[in-house]
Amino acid sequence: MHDICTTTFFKDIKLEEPTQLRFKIWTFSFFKNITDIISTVEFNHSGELLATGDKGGRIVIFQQEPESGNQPQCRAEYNVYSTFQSHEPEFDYLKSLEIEEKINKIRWLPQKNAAHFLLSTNDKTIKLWKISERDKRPEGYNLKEENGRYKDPYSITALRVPVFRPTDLMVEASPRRVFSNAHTYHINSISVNSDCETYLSADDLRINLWHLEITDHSFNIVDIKPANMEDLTEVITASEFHPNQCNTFVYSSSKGAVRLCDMRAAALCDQHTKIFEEPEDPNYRSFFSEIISSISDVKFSHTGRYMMTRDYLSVKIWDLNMETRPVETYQVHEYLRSKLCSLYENDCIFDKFECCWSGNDSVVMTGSYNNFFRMLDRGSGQDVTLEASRENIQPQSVLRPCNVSTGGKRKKDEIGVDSLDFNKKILHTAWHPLDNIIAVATINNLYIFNDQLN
């Protein structure tokens, strides 16, 4: 309750002079080159497992190594736990369209037993996977040999009881459910409900509600498709369930609005309960205004009190009790506003940056260009820009803050805006739910960093 009463409202912070986050020195911990372009990164609820999906339809799961009392700095050491093919390329013969295998989203389900479960989706099909360990194998079958070949039933003269023998640890990934044929357009979001029984999936125009045990039908809870497609003015860009209230979810749009819906009010939630939208500043009105105002990601805080949105140039924090304007606004790379024309020409203006909260909601993180990522301290207003680079992959090497020069005389340790590499970008980031361990993905490289313990 104390946190609620001390909220700072209407905080508009411009982050053009990065400084090191207070009390935090970030060090390199782990690097892994993935075969294909990484398309999503997600920690499970305990942070023990980290899953990445790529453009080739593969999922690679990393497991956190147990922390050693002699080497507490190795707590962010992750090793490959399991690799499997989640989706294959398909072809829609009715529409003559190829459905690529790229993994759009991964979401972990809360763990209930020794096995782990996750949802993965490409553009059309969602799959529920079970990740389990096996360190024993059965031996002594009556009807088949050890190599699997079946015996001649007439050769069996006695019955024996099969037994389990210890064997090398094997991690198995098996598909438990396949949810398909429910989306006409490309799926951009999936979100598991707090009731642990249902989840939602969203495409450009519709949001469907699924039960984890039922694969042959779903309920359509949002449909913004107009009767005439020529009247279409906005599309759904992201959607997420509230972390605590199973009846509440939000979805963002390409017009910069976020709508909060309550499933108790109606079966079809086309009429939103609240809409979070900030009036556009007329001083910044331009040809690119609608493009850069499109929201690429929306995330609830762990407490459920706040909501974070990411558009092309900024991160905004909203209080769910106040729709009129965000309580905090952070300019992520405002220095790119003068480069919007060239960014439009090379299609970078359409990049979809994700964002994430720290475990205690005090810091937010998001990606940028030149393999930069930004950390924004909500309490102090300080920020830091760090770089994920293969030059800094020595064990426990300290990451140095990066500064971007916006004009005039450039300092020794600054990089000019014109020198930024827009082909190097960090779109996907994740923060360990219980520790200061972060994962960032460049094109096909996964980096894991941790804060330096005192």
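Whichever C-alpha set is largest while still superposing within 1.5 Å between the two forms counts as the rigid core. Quick caveat, the model's predicted, so the values are computed rather than measured. Residue numbers count along the first chain shown, from 1. What changes on going to the form predicted together with the partner chain:
- Comparing the forms between these two forms, the C-alpha position of Arg160 differs by 2 angstroms or more, with the core used for superposition.
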Second form
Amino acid sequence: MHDICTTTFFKDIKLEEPTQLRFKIWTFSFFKNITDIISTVEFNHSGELLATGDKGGRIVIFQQEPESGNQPQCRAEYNVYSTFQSHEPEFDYLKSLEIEEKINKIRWLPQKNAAHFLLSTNDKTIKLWKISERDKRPEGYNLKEENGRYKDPYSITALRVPVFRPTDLMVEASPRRVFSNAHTYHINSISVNSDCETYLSADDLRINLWHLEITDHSFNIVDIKPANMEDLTEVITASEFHPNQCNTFVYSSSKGAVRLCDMRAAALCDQHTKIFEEPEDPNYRSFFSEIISSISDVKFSHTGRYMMTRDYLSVKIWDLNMETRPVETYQVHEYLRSKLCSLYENDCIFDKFECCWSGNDSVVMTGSYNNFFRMLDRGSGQDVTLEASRENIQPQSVLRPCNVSTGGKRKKDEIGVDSLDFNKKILHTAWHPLDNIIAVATINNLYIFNDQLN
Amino acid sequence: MFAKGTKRKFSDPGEEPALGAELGPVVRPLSSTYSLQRQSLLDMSLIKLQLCHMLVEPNLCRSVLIANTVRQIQEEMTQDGTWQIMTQALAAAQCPADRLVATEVLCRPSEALAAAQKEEEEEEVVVAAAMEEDVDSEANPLSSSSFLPAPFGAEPGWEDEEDDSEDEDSEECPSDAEDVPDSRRGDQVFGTFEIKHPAPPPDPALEELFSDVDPSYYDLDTVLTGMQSTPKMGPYDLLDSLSPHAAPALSTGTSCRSDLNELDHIMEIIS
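Any chance you could show the form predicted together with the partner chain after that form predicted alone?
Complete assembly follows, chain above in first position.
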């Protein structure tokens, strides 16, 4: 069941500074997915389709409504296009453990024909799904009745040619490939290569290269499993192919390093070509330093020149030509630095936040707690914190930027750090590739916003 | 938890400017607050590592990060000399049988672990009394940390000892701090907490209880990798290996003192 509510809010933020935030006014559509926890969100390459995966192994695809001339401001109209069960829970008899059906990642393939293809993965198995429309059906079979029952062959006296007649639109999702049994550890990433023929899948210790047509074997291209598992101190946390160079990919680690590998150099890319790592700030050294340096997401910019990493407290932009330090660093929620012990106790410190680029790479976005999400404008250096919350959104009310106060004195409309709800976390966000439309997933709800054009 | 959540190295403001953020074998006085915080963090981390009796495989990244934190604390405590004090207190406190019970309660093995451990190298585990320094630790560095939970399951008497050791600690520190860290101590950071198996328990019932328990349960390795050991077969050999491994899994499960609920659940699924 989906509860659809569309409202328009206008908020004009006039700032002291000469340059204004580009994303000043937001319209939103609100979908409620009451069935399960959303675990991944991804726009396709045109932005027309938005796929969400959930903890129950289901995928729901939304389609953008064609823009209506009357309401150019409401571009964020997305309606349900298709729903299907991608993965089922499994039981590993050997280890006596359940394999969760939760969808960890969805990646769309570039569209080649009328049908849409996407890869979806849980902890162990990747599947290629074909989503196609059917708006005609054949009628007038010779051997079958309209209801599908077979006719008595002796009753057929004439021959006719079946014809296609228009019918209600049906969207079908069918699994075309199942890529299984190649990962011992939990898959955390999949990434389609720019060659559109291969893709990689990464688990905690290994990365495999697949061909989309071949399901019974894959090539292992990275293996960081130590000979002795007791020596294990670092795991792979995310991996992605370069958007333009089909030989290049990166993978991030729990120690805060990103390694760039060139597949032309060797079959097994254990030797990285480049390593991007920032030395630790000695002023902030603590027992939690390593944990908060663990990278939860890595994303190339659309141009391929830059790369963004998300660790627990910050977002860093790296120039691929410079390995020593990031070119830009943005604090997401620095006020949490003094709360690391509590966050370690309640396991929030292990939350894996994702990040995303805007279509033109000028703005980056990531989630936080209390249903806050942050947008960071690289051009102006400004940032805004917004809240995805149903309670705060009513007709005629204003969607305003939020502020978290750290000091003793709290200003009006500010929320104190201790009042933040750490159960309300936004881990998954996505940005339309061609427009300023964003999808933000709270635990159970999907919010879609678009900015206002002047 | 505490008012100040940040685990700074030096909680004594008077010391901070002098020592700055220097790490390594620097002589630094330990304030009791800092020691307490650090000990609490260590306890918390070990408890987190123990919570792996789930039906779903635990998150390897989380386990590795927690294990690294534990290792970091242990290294620092070794340098401070508090590590040895704590281990000695442990040794003095309890008899081996009690510790075995405590450990068994905490490290309750599942059939899965039993099956998985069959493949791993059997690791030699030495009695906790091997905190005596003359024991060579050929052991893997991680095996010791899993024994730290033993105090958690122990009688409240442990808590008193901890306080004692803390008091001792703060008194002794000025003198300890002067000592050059024993190089053997470094080796034994992880080697001091191993328990010898089979340690002959006085109680024949206990003996029967633990007869099927695989000693390698008690390794941190188990926590991290017990679920992961099957990869040694290779991903494509699952079918081949299914038959030889399925049998021991079930037989160990039935003979071991395992969680009956777990067994029921598995039988339900298999049938």
